[in-house]
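Taking the form predicted alone, here's one chain by itself in structure tokens.
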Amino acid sequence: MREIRGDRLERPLALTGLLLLLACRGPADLSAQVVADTTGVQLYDVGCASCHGQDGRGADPDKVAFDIPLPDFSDCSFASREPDADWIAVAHQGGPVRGFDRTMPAFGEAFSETQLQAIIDHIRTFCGDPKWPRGELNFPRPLITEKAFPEDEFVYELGVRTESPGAVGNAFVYERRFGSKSQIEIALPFGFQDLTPRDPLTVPADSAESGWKGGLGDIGVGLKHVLLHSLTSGTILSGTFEIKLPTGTTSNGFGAGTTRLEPFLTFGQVLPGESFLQGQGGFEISTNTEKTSHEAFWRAALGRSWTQGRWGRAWTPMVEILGSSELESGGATHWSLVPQLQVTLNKRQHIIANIGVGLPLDDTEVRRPEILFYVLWEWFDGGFFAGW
């Protein structure tokens, strides 16, 4: 759920539209009219254009009788960014159910949710641009493997290594949407490990170069632009470019020492039931192979939505395979399996959660598990404490 914007400070929330959809009239004055009225276009002149104008650009605030700001249904940026369940949901139970003001009643019992798609179906056609992707193609963030959809989201990242040598790696990562189909990623790595050698007769336990260091990684500046999106086929493809400088802690074991450029696809399939497949393919270029070599990625994370009664917290357990190899001879190639569980946090479910591990299934004596966890904030929707 995103937050609607028109300077980024006036305008309302992203779904206020379904806020004061039909909010004109109560339940038990249009429940008599719905029944002759069947089309989307008839049932939204008869609940919906009083308030919401003939083109969905909203009514004068002079002839409604509330002051929560219309929303301008033929602003692409707003309509396309939700599903349409989502929509739904809000007409249906109310504001509340999403975390939303009360002037958005119930409006469950006057019409059934056919009716509330096929005026949800005219409302769509107030964006009369199709370039801009639709939410059905927005599919839950995998802990590791890139969305292709583009966002207005900060996700913090914690990974822990637990055996010995110990390990923590953060990541602050902010996501800023611009025009229909583009998203700038700035990421910020940083960590703790331990620099104890195995070996206390290489390096005494209690020299300075041994013990828990703390370090600054390789800063990320990744740029995407969707190439392909359908919502016939439930089909998107992205394409990023993203740079990785060389600012890491290198002494204390941070960051390459290189810049590298990852030039990488990914793409999103909605499946059968609910579920959906995310993939993500590229190369790591080194701009110094003495430091890190070039390498070759590919992950794929499949999942599936599960909602807690009809419209309440949605859960989502996806497991994603992960493979990488060095692109010179004699290069390892190696594979995880990340197993995960993300839910969203909030009623407006713009606060998102996933907690997972990461599992290497080769070189295991070099490559330990990690327990891998992140916080979402959608914060095109609201607030971090909005919603709740």
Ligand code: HEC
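Note that the rigid core is defined as the largest set of C-alphas that superpose within 1.5 Å between two forms. Numbering follows the first chain given and starts at 1. Values in this document were obtained by computation on a predicted structure and should not be read as measured data. First, how it differs from the form predicted in complex with the ligand.
A displacement of 2 angstroms or greater separates the C-alpha positions of Ala59 between the two forms, with the rigid core held in common.
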Contents of the next structure:
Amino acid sequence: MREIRGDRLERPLALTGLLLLLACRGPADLSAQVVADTTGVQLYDVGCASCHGQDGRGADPDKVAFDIPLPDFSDCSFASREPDADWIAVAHQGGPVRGFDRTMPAFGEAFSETQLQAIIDHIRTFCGDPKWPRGELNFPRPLITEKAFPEDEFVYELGVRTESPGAVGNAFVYERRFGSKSQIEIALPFGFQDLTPRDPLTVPADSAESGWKGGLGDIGVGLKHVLLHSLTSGTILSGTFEIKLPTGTTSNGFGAGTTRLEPFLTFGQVLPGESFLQGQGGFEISTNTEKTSHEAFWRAALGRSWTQGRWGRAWTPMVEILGSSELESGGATHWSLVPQLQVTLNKRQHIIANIGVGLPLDDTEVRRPEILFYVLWEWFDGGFFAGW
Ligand code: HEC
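Let's see the other form, the form predicted in complex with the ligand, since the form predicted alone is already up.
Every component of the complex follows; first up is the chain already shown.
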């Protein structure tokens, strides 16, 4: 009992001493690391440990006066995926700023942002395993270019051709992480298209092959693994192997009619001023070149995020450039441009939408512009209706 009281008394005293020292000597005298190490631990103990526990696992539920479950900061799977900026927002403004409970108090008046950063730096030490890539490397998802970061995500994608003959493509994509660096992905495409012949003389417009037809596309199953990641340099590189099965309703023009194998690399790089570059490059290997040829493809997305107000919604305009080339003699090379705008929809920022337009740059007689859209749900961060 005495020990506990002594412990409680000493910490604020040590903290006052340290703050006095900082005030007298000026923070410039101490290296940033010392400030982070010392004040981070001390401030955490004073401000956060009563609820979050000395070890970051959350205080014993019997010892706190609320029944909201506490996060476990030592659980790398949870902690590594949260970028510092989100935790600082929660610590500064309180839980409700990210759709969490108000039991998580606001510390914006008590601590400066530098102090909050030092506290977060200390919280980061609770997950001591550097294998897990950090949330800062989880860049906004472009419409076409695949991400390097492994995700727990559910996405609905939509593409609508803007000119006749009309076509609507949809896909449900499910992604699930396993281990520190891996992810599996399943994509289920389906669509509708207008098969009414443009020249009614060749096929009468009311024939069986005419009109809007629906069908399933080629189901894709992929395995992604992070090959390297560094928070210091702001880089992440992953390799993916995907197999596309011939499940498409070929009679209505869906799917390639043969199995295709897709090995590709994806990378992301932090650029100055909240901007980023993402890239993807690989091959689509056909198992039956009579039906579809081998292809090489490359994609890049450049973007920047803006926060509405100091802590609000994130708006991310991006532009993608897409290229592909059929690997056969006389095979065509195609380019497209995809300007787009991504926005977080709810406070938790785990429900996100993106809208853009796919603009073919060649063969524009056949390749038509498309409106592209997705809504994604990072299901690990809570239910679809949580955190609005
Ligand atoms: C009065 C108890 C209490 C104190 C003190 C407290 N927290 Fe919390 N904190 C909570 C609760 C409860 C939650 C979970 C809220 C929820 O899930 O809705 C939480 C959640 C959080 C989260 C969100 C984690 C996530 O899921 O992304 C962060 C970050 C956080 N706290 C940081 C801090 C920091 C930093 C301090 C000290 C400066 C602190 N907390 C002090 C109760 C507290």
